[in-house]
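Only one chain is given next, in structure tokens, and it is the form predicted alone.
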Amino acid sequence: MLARPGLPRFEYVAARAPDEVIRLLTEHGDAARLMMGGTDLLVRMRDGAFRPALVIDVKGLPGMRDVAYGADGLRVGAAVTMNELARHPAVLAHYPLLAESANSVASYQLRNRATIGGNLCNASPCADTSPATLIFEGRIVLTGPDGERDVSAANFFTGPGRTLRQANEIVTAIRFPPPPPSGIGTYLKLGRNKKGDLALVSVAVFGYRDASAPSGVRFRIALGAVAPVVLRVPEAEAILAADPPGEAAFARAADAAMDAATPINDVRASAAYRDEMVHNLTLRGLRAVWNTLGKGA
């Protein structure tokens, strides 16, 4: 068996201020990438996907590696590791199912170097993180030339690899407003083997009580793997704050994940494949939810 080729040849610089990385990208221009954790990045380099010449390390940029949560929410640096995040008590306390769904990307080992900000700028519509993002109404702090701004997750993601980042901007953060009280979720992602893989679907399902809607809960459904870009399905939503939470207003929900996503037939799984899989999560999600939730009645 042939090795694999080595990493192409580039200069290396371990950034310690924005400014810095924005002169950078603005001067280097598509021959520069950014890395925080480097899993997806360096992989691509070795196999000649990307060829920069210049890589600017931004894990060590004040505020990247931390972790706060208070009565504006939560504030996660775009550089913590998807293992400090399912360990972080303020995660696991108020936002459970972003931890779960951090504990789920690939191996141990890479959880160590992987990290939220580049698993959400990768754009991938298997990315494990992003369901969670979505469900919890994430915003993407960008930082630039004009400053700082945030954009909505239901907006950042515009197609597979490709984000609302423009080329001399950086994330920086994500923020969380706090969650409804009392709220329970679960993620489901289903692969080719238990642990390590990347998703062939994933369901993000989160409930909580809420006087205002008819049926006195409300529940978001996120799915990863089945679009171009990881979606919400406000129809399915609707269903379930209009009729009373049982089988019957679950099984319409799942039918309309189901209509919702459209994936796509590759070497992994077929589209009908995926399709059911999206119907049958669903549903098992909003069982869990539920038997949890109706129980503090």
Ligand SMILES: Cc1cc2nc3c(=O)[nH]c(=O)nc-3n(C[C@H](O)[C@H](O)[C@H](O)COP(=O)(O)OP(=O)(O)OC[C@H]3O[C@@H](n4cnc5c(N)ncnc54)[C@H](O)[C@@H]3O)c2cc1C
Contents of the next structure:
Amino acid sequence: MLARPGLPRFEYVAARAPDEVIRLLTEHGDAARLMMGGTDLLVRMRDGAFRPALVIDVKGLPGMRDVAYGADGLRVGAAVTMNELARHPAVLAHYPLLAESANSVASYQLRNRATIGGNLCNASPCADTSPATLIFEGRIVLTGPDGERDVSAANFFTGPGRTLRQANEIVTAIRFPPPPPSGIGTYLKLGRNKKGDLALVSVAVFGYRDASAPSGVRFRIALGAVAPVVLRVPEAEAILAADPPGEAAFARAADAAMDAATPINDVRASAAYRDEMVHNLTLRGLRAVWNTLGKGA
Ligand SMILES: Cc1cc2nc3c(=O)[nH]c(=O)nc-3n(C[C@H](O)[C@H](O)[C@H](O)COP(=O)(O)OP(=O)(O)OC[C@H]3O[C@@H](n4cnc5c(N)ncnc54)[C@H](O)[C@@H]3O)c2cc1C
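Taking the form predicted alone as the starting point, write out the structure of the form predicted in complex with the ligand.
So here's everything in the complex, that chain up top.
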């Protein structure tokens, strides 16, 4: 017997209109699954975790591959691939942290298939585009029988593999408001090797000048792979808005990030190691961002 038995039999539909997808989802219920790049879905199907009778490919729906930037911010079609995101001029100019995060996913070949929408819908706590999506206060656009609605990324994830998406909804885009001007960000991903591995711990740090903050700067911090969902750390962000930027404030913020993390022991790393790494990466990220941001004083 093969260790991995291969893909089970299933029907495949390349959908062309949202109405068609909503009708199929309504008719087939749990027996249907949506697909874009297939890099999560097909692996799960091969391993027997999912057994859909119908796979609905939604990457050909109108607008799903579009990226648009304007006064309202950025709108990224859900089926935009990691490589497209990582090299799009508007993303590089205004949301470089998002481009950096997309570029950290696995290999070049995988990034040609893997989409931002699939990464978010998969709702893994270690998904690489989730921390930047939280930091830029992204909103997940869902299309269903009653039209379009959007949900903040901070509320979208409800647990590992679970989101607020209803069974007959399609994630069609992610919207990002205009970012704070002159912000600096960094994405620190710790895997078992430098390239091509899922994050054991990831920390995204973003800082920008803001005269309304007592410290004159605000930082946003998001953690991946150390809780059931990707999370922001408001306690650390409050410390950094209040206290002058520097080693003392950074150390307190890193402590707060470690306190916010609730990692698990698994085959890839222990909870204690992950806790330590949250502290170290947060500290490293704050120093790196401040190293550039502080020079603009
Ligand atoms: C070898 C390998 C390495 C990987 N490395 C990384 C890594 O370093 N970092 C990382 O973050 N991920 C990694 N992944 C996971 C995966 O590649 C990413 O999560 C990817 O972005 C998923 O996108 P996709 O388009 O392939 O999603 P798909 O597999 O098509 O879909 C993912 C999930 O979303 C659902 N879905 C698809 N489209 C929609 C839609 N429009 N609306 C609602 N639900 C939908 C599917 O039913 C499925 O449950 C890796 C995977 C593999 C196989």
